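Consider the single chain below, provided in structure tokens and representing the form predicted alone.
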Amino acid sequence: MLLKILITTGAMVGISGLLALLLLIAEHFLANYGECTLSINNEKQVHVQGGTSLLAALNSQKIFLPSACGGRGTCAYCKCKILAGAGPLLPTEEPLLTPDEIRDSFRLSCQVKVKQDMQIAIPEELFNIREFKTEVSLIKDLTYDIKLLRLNLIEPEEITFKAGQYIQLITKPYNGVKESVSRAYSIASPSYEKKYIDLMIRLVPEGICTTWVHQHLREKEIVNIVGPMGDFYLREGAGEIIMVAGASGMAPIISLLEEIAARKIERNVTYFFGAVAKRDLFFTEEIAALKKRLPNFQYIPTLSQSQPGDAWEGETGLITQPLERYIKNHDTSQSQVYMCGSPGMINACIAVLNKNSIQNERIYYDPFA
């Protein structure tokens, strides 16, 4: 009976290989598309292996598309115009674009796999995006989960980039993960600062770019990052700045608040700041010393779980609910709002901004995860 047993679990494995072999080498004959041309813009071309995303592709080439998310289409940052060879729209596609999107060509870059030779459409600002090499000279504490990241130039020396805008930050291999990945962070040095940039990291539950920073990465080591990238900037305007962000969404808006300063702008501005806990709120004293840069500044933080031990005196709750009753008692009609957080901040805020006669032409922001 045991030798049945063996000779029956031996034949299972011996046949798992062989469909494993077989898997390989139809991979390797049926999905080896060669070499593909890519044009781009009816004025350049270039040349890449088939078979990966044109996200990866056009990376391969020193071309970057914007992708928040790392290539995982969950942000469609990285639509471009697909005018031939990319194959019919996938599922994955079609809830990130628009109807009209869809009419015009538009697809996601991330998930559309260079089979065979496209003719691509790209915005001409995105050639401006360029891979930077850069030295880890600080790793801070903020918070118990937040981290402040200085990255000082090296090739290129400097970085222009409009406050608000973000980088990808590239990933080393460590323990088990084998591959680099990138992640998108905001920016949260000013913009005059150009041989640097600071960036502000909160550790996500193995989440591979956060572990790497908080547990991996040491001060003096050489990481590369890409960028700048992002539509979230000030706006000219003559109304009141009404800013609103949760744990590290402070990195844009400090940037923000930077270039209000260095350029003087007279606007009021509101900024409004959700933690859970005295202990989740950080980068108080620079706060205070913009203060005394911005007369026209102040600044609401809001503690939706505060601690005995907090002896919090200022806004609890959500941070909608003191949101929403500033904007009741305050004229509204010329506000820009800018904001920077989950996701489901941002779907709040914005309800809650709508229902208040502040609509999404004047709503700016940027939904990190």
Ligand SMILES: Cc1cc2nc3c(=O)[nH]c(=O)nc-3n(C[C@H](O)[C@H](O)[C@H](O)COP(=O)(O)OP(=O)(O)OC[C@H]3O[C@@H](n4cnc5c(N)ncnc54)[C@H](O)[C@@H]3O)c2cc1C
Given for the second form:
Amino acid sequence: MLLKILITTGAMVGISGLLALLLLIAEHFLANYGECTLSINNEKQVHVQGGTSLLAALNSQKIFLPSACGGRGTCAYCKCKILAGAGPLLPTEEPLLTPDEIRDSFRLSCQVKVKQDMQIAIPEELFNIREFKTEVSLIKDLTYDIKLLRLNLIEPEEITFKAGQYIQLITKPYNGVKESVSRAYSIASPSYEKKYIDLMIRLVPEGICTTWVHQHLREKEIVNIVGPMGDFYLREGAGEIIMVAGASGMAPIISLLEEIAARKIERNVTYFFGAVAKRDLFFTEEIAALKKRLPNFQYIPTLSQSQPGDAWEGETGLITQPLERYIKNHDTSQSQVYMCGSPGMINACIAVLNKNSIQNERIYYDPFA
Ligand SMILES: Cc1cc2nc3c(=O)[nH]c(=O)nc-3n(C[C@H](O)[C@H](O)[C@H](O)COP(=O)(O)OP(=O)(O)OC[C@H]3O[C@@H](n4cnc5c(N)ncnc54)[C@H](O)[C@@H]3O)c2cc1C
Ligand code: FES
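Taking the form predicted alone as the starting point, write out the structure of the form predicted together with this ligand.
Let's see the whole complex now, leading with the same chain.
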């Protein structure tokens, strides 16, 4: 009996899979959506070839929406209001949109395919996002798994961004990877440096972009980036600034610290940096130099698994521990918190902050996922 059920279920799954595959093949070879018109903000019309995602169609017209996952439908940064022509909501979009967003006609532009004329709304500030041609002027090891990548701008020659924002790095095909992908990287250099940007890129095992950067990219190569993007930047305020980062989450924090120093902002700044062992600490000299320009700055590196040879006398444990101790012993009623790094670290810190009366309105973060 069990065998019969298993065979029937298997057959049904096989038939549905085959049908889905046939549909995909038919759509690929037979569907020709021709030229479609995208009407943007009731002001501008662009003509695109149907059949690609809305995100790709807009990119082909040099209109760039934020995107962190490279169109894989996981980041939800590419949300856009589609007022007509989007078709029904897709199962890949639903989990990433709130009921309010769905009611307000927001869709994921990387998932919605252009099959007919569309009417869309894009916030004006997004028209500042551009494509830049750059040259790799420096690749340097910061730790055993983090590299600093400096990109000199060629065309346009300058970039204007807010400290804390990120760009999308566009890879080139290599080895078995046949297509270009794009991934988000926070800018580590100061916003007053307009002719180059620095990125800090941590190797993810088997990761497409990070393997390319760490093992294939060379100085003097030309690479394209798109940006600037993101709403992780310094907010006005009078209270203390608390910063938390781990690994390459250091990148936007350094840019923010440079911004604070350049603008001579005199607010107290306390920076908690979480690392596993001493070999994961980096930018120590640069931070010491920043300390001389920031009179009210305190740096608290913390090791979660210091090694016997580390001779470490600083803070130990998970980054949440010194953070919580600090909050409990200070008046943080006006503090703002800026965090960057893994989603796990950020979520754990948010729980500690909320528990200690720092609510989400004063917490800003970019999870690197
Ligand atoms: C706003 C934003 C800013 C970012 N800034 C930086 C930055 O400054 N420096 C930096 O190093 N990264 C940064 N990231 C992460 C970066 O965009 C990529 O996700 C990461 O570099 C992996 O890319 P990949 O192509 O090598 O891996 P992929 O080929 O995309 O992924 C390979 C596998 O690794 C998993 N994976 C993906 N990312 C991670 C990760 N970070 N840790 C562990 N596993 C992962 C994937 O789920 C997948 O299974 C940022 C992300 C966002 C959203
Ligand atoms: S680009 Fe990430 S969900 Fe669309």
